[in-house]
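Read the single chain below, which is given as structure tokens and is the form predicted alone.
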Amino acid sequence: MAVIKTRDATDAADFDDAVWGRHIFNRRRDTSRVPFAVCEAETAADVVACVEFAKKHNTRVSVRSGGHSWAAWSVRHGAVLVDLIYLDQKEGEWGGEFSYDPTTKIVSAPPSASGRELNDFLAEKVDAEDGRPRWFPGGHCPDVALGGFLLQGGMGWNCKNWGWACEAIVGIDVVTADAKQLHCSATTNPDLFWAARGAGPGFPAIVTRFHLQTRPLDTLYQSLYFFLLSDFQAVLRWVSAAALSADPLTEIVVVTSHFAIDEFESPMVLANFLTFQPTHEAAQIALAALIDTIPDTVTPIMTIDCEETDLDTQYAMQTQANPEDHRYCVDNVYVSNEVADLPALLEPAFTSLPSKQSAALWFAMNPTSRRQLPDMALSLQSDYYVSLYAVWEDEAEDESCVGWVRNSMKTLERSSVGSYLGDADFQARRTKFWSEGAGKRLKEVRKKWDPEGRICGYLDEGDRSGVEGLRNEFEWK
């Protein structure tokens, strides 16, 4: 049964627990945002009961699978928090329970459960075809719920060549904001489903189950580059090059960050190109195909060279980039295909970075970025993914390490086509999520299904988007 624990009859710390506590990762939160109660649901019936609730009482209901995202989303003044944390947990374990059917290679998946635990329990379900187990490409972030990064759209693993992780969506099932379950596919509710794929917090309904297309899991390997930060320009021009024509099993990324090499003091650059293969001759093969279009102008630091590894190491190494219990200010665009100079562009935020957690990370996104996407609420993209993660601890730092991001991405907007929604606060700027075309689309469903604006949506500034839902438009270009 719910427990729903309300802002006036439950003790201040337990109340302020629940709200916050362990749910919420960003340690930068605005307090001043109350709600009225949080509403811990444990079965889908349960959340029937959390909005009949929130309708009793006249007042919002906000939604939270993990608690991850960077704006705190999910907590708003005077709202119903529903809090999906205990949805369909298997007695005595965290993520819920999960179904796999092995003839459709289908996984049905709570949305509280995060990319991590998901693929912990496909790694058992081997194909009987091919002797290969089933994962998914979820967060690259082991802690990230599957409710937040689906809905958003899903950057996940290899999104450059597999596209985006939403498009595995094959059904969903819903609580609408008057309360009634359905379920959404291609076929049936087709809106709704339209919307889930892409349509972030704005979602007009509650998704309490998802049922994903799994993918065969090959063998990683892996080659790490380390250079220097003054040879920035240099290595980005490589590798937005080298990754036009890269192996399509090879995920490609760049970032500046200080890594964890006890020799060097100052932050480097990161060329990580990550393939998925058979066997390590054909991931030699790939990952040598991009190794040897190095300009002779650069020399590593420090190189790893097709190193094996798997999912837990991965993961490990994204909680090492990404701490709990330090203060965030993340935001993002993707850059314009027709931008002169790239490098040049990036160059002042990636090398001037706020603090020693902080990272830039550019993101290779053709060919994904070229084709057309599926009819679906996510309608925005293009061969370069840029965002900004300011991170630190102590609260001094907050103007430089936040002033950072902002002054940034004001340059950065003017030379984009839009941004994710991921990496983004909608408090901090408007900008453009999706085409103009899939914008209306959305602002029409939302208006359908949710017409009193019963689910929260979009946290703007003030908290004023309501029905209408963001005004998907530039904030400086």
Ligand SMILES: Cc1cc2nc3c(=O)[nH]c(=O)nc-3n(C[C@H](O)[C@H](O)[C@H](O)COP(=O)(O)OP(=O)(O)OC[C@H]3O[C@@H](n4cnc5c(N)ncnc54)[C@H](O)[C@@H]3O)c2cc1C
Second form
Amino acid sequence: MAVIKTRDATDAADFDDAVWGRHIFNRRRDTSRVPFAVCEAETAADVVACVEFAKKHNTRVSVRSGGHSWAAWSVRHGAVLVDLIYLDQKEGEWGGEFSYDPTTKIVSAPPSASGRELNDFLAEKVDAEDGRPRWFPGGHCPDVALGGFLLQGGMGWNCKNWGWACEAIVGIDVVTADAKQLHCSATTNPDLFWAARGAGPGFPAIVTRFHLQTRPLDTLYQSLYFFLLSDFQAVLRWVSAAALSADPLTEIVVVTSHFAIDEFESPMVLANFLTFQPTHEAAQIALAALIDTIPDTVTPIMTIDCEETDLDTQYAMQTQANPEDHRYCVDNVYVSNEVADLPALLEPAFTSLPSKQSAALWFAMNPTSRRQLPDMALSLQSDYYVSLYAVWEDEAEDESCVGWVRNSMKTLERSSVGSYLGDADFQARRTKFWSEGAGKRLKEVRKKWDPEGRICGYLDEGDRSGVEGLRNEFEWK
Ligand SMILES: Cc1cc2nc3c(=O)[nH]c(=O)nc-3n(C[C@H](O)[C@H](O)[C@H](O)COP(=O)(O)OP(=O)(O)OC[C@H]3O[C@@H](n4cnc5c(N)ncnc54)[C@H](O)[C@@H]3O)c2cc1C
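Can you swap the form predicted alone for the form predicted together with the ligand?
Expanding to the full complex; the earlier chain stays at the top.
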């Protein structure tokens, strides 16, 4: 049985290290939140013991899988923090124990496994019929864990076409708020299964295992087109139109940031096309269809055309864009499909980055955004996903960096239909995360499975939301 370390009976430095030390990504932290206890659970039985312990002490339970929540949702004042980082891990191995069934092509993984760890495991599972390795399109950043990522929906690789990562969940094992171990699927405890696909940090149980449908991995090819920042509107107008009829194996992103290219010191606009194709020829056709429509009014500063790449290289690029040991402030919107002039709306935020490492991202979501979603809690989306990432090192820059995100959101949210849980901070502002119907149903499911609010849920202003959860409404309306 793993040790439950209480704050009062543990050396202060040890306790602080267990709470914040290794497993919280964001260096901008609210250390006034001090848990009652922390436990690095190694088995589902440990998780049960933690919930029993919290019941006995009449405290709440908070959960951590990979610690990549931007607002450190796992660290809650007075709660028992159940850290799943070592759950089911074989001795000496980082990332937990996986199992794969070649007949169903379903992989089982602990929630603390990262996308990279899962895909490293799957790389060896070459399909006997088609000769391709299997994979799971998890988070773009390699170290994001399955737990937080999947519960909030999961904007994984090529989400634009393949849909939300949580659509590939076929089952979960959980420990409930009253410390029972259950399996959930479309036919067993279906309401918890429904909530596990989109409730995010308000899921009213603790997931100890995910069972996921994998998919075949083709070869990756990428075209990168860099432009001057002054071309932002023209580039976004071009890409957002071209994305509508693009090849269904291609992910499309426009980012503004400082890129390490030759002599260019100033921020640039990058149109990034990543395609998963069986052959180089197929990739050339898919990417050329996009590039062919570049308007005459803009000229790229630098281009990379249909270059073969791989997951490791993509993960390395993501790690470079999201450096460790930095301070982050992040927020996002789903811009309404009816917006009159998307490039004009986004230009002020995308061209006023507050630091060298900061970035503004536009992610094409159509046709996924136009599909009827499966019956699950995740129920809100639009054609245009926009997220702002302020990234910096020096605390002295907190005000300007946080200010850029907050002020930009004041404008953007009025043209939005809501936001994605994964890049949100409920303490900063209220917005919508689910359709009206799904929001109401989620409230009922949460009350049924956790009537006492044992599991911390959504960290809103003052950590008050409890059993009621989020209001699922715009603050400004
Ligand atoms: C660098 C970086 C890149 C990212 N890239 C992407 C991306 O490409 N796509 C995307 O969709 N998101 C992305 N995100 C957002 C990320 O998916 C979320 O922050 C997610 O919550 C992280 O999951 P985690 O388990 O690592 O975090 P944690 O902080 O451990 O978990 C967040 C919260 O989720 C809940 N939770 C986690 N595990 C469990 C569990 N087992 N049972 C019950 N509740 C649980 C808890 O409330 C917990 O506090 C990124 C974040 C970072 C920092």
